[in-house]
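The chain below stands alone and is given in structure tokens; this is the form predicted alone.
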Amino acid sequence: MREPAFNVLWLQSGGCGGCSMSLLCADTSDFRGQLRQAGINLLWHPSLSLETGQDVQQLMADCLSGKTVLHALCLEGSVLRGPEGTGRFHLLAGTQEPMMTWVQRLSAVAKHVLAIGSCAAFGGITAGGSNPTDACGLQYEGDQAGGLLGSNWRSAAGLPVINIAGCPTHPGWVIETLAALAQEQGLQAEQLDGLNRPRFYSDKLVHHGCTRNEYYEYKASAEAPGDLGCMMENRGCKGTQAHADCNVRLWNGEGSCIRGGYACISCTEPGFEEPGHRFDQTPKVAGIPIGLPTDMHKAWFVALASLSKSATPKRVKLNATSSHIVVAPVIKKTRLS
């Protein structure tokens, strides 16, 4: 095993705290023990971590300095610039300086700077609604180029904030990014995608391994909370519209929000917090849904939903508003004679 040499620090701002919550949930029995094996030295995390008051400051002061190279800085958590662009919403305990005066600091130091979890990325819950703290991403508000440190900031490695967005985010891609950086190689540009997502994650919808795939195919749909069919037209799913993999890495090794019966809300996304209608609901207009698969035309959806309709098999159609397999499928002879 070699020794780490790719320093991350972890600081959080305003978030819950769930993106930490689900890194503890990587697939390892030994979680420091992966982050050393893929070379990754963990500075410091403010809840993984021992160090706190004098010893954290001194840590900060000589990745500023330069005494400690910071690899990586990671932000958790949305950026609070209230009230007034001071930014006194939330000051860094002992220091009576707004955290995103530190961040700003650290980020001109660090050689990658990473926001984890939607939060950091594009603001996210806490920028919703009246937004009253004045909540930002790191490098974007929603789906625009701006945020705390400007559209056109880059980091020392000629990287834009890397957005490991999700609401939380899966800790296999916060793990698989810094352990792609500590590499010689490191991560390139083009392994982003359009809103700075590492693509390895992002180039995939979450419709993608959905197990419940034959009913989308048949536009079989649920109707209640529940039922096996397809959420799309009615659950407010949006699976076919959310850029991740969470069906085919899936969650704690065997889960994903639809596999426990819950619609995607495409938290991957800017603005997944406030799509205008219940996230159990989906907006139609003349009973037609309004989030069509983004690849999709408005015109041939509506055409082929209509023919996978009525070729729906009897059994596709009952077990999809059933919470239970009340059909199974029929065995069929496999010789010819």
Given for the second form:
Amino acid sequence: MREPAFNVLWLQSGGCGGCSMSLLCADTSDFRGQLRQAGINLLWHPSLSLETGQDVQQLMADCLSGKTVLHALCLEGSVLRGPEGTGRFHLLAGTQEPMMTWVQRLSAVAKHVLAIGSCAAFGGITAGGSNPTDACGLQYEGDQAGGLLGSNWRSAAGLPVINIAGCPTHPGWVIETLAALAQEQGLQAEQLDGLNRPRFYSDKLVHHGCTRNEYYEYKASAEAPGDLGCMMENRGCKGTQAHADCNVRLWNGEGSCIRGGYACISCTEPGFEEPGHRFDQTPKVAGIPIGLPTDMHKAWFVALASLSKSATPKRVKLNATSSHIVVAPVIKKTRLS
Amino acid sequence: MTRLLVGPFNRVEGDLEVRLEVAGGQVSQAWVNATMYRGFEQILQGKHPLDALVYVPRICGICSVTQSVAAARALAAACGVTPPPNGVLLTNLMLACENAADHLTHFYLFFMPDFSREVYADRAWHTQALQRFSTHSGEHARQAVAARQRWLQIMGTLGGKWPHTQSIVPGGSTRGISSSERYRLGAHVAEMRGFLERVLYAAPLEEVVALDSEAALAQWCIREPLRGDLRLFLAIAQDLGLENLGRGPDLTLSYGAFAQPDGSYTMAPGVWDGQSLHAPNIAQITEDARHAWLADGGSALPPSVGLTLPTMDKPEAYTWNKAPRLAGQVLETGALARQLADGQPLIRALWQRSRGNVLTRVLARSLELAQLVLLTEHTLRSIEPEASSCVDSRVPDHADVYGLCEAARGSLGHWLSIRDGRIANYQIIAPTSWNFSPRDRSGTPGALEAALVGAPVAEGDTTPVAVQHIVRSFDPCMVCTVH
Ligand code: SF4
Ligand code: SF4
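Could the form predicted together with the partner chain be shown next, to go alongside the form predicted alone?
First the chain shown before, then all remaining chains and molecules of the complex.
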């Protein structure tokens, strides 16, 4: 087999390490083998590499001097700019220098720069509340372009920062993006969406493939935590607006937030950390949810909802507010004669 | 005398720097620095209390379930709700799943790879260590990652996703379970048992948890030397004298693990001092910010009234971590502390001889991994499929509560104050906050700072390997520490 040639350096800043822990859950019986097979050489990763201390500093120096070609810099976690623009909320251990500065320098020599997870992409949960550390993303601050590198920044390969958003991000999204970049044809600008997320996962909505779609059709809604019904009307679910394929490409074998019994909080979207309402409740005006499905006209939604509610089968209605199926579908003959 | 600054220190969770003073070929003083601050306690202020269930798992990607459980317990105390038995058992399953994954990750990916280093090339066991644990080609490390991935599918079913599941709520678990799913989960547990019995222990789990004395352990090792990675570790430990490395404080803490529906614990709580076990007095816990870049309230404060406010210009500060103390004393927490509190006879015997050190920490964790898988089997059998696992909860306008939990790496506490229906104060003391504590106002070093003293440092060595063994033996999580 050919030697992996696509050098990836992975750094962590203002996040929780969860995207790395998620990465290790990639659907494969041979994690290292999968990377190798995709041509990816992990130069250094904080959790997976032997090198520590001085050795790592040498490795980064080699990337900066060009001795080692840095094909992709992955940053996990937001950039901490505070206090007062000094970056001292995160000094890279052993160097007495802000991680922010290291990321700027390394971005300048990297062929591609990837934001791993919503923190690195947009600021994410670390930018929540009063944003005490002045956290931002590599090229976005919430939904505003800018961030650490500025909106006009382009990598040596001519692309903006690739935002593999998600909290955490799905291992499949990361590995497939890296694998695409490692191929000769790379990744083209039109394969990224308006927020520079890879379209192969962000051209879908979480709502697609949701096991609660029948409840959704009839607006048969969950009321309490653990209920089986659709969580859009009462329990804060943003699956109809969140860009991700979570209900088609499942998590950890067979999960999704909704299948776990709680709302999609749209963790792949900028600003998800400050929705302006309780996460587990749907904000409404005059009884109608504010966040209506993407692409749907409000008047139609209201008309269809009231129509479908009046047509809700008893089975769907009862099950929606139960923790287990209490009424099974009727058995009907499915062939003529 | 020389000074060393070691960092970035990897294969720990989060960012860590260690400053060492070296004299006469060994560490004479150490300062432990957690170099990153995110401000979760500030972020949480003013939020709706139930929103904590979205924020707190994101304190840490390696033990997010534990953070959820601590928050859910604090909130349950505030709301006055008790989860139905199924809710308690499903929460325990998720906790056991995460803790076991952590122990496995720690052993294969974080701790053992150091024995594949060049400095050990002349040791008899080095070829084996390289074959099994090399970060690039280690055959057993590779299998462990695969086993971990399969095992965490349990979290996919029960928690929707891992990390950052939100199915753990004050009233129980938002995910019920059917009998067919129970069967499927059982199949995953059997896979993990298979991996451990084949690769880590080369013995049945029951045999491992029954090891009850040093003689029994010695017998067990001699019977099949080096077979299984635990025996290989024990051989390495003996060769390198890991029992004499990284002695901890003579006081350990466990809040008790796996609360049962009847209120008892599967692993008993307690503070162990080598002679006797006391119930931890939570009211005696304080945090001292003298050496942290954080506002120092003028004295060490109990977390219920704790402060977390960045204050950069403090000459004596060197970390973002505060110094937690129990009645003014330094203590160690983690699997070792849990086994001591629970009275595991082998670990108690080793403690009597050599106290907390690199060997006892890793061994306690390895035994606990077997216990956790057995606990998972047992819990699955106790669950009543199709029964309710959750009740709803209403948050009061005022409350002062706390929630405690055992993470893989030790005791975790969340202290919450609610005023006018909003979070007025939220303070977190994580396991590594205890273990990697800085000095307090009387100058007493934290557990690791003291444990590093005496570690050998070879001439010209910039990243001493003994220091690495000691640091990693605690299985630190720096993102939790500073939050
Ligand atoms: S709105 Fe949410 S719960 Fe309802 S069907 Fe869509 S994704 Fe599922
Ligand atoms: S379902 Fe929604 S909140 Fe959950 S991981 Fe997917 S995008 Fe994020």
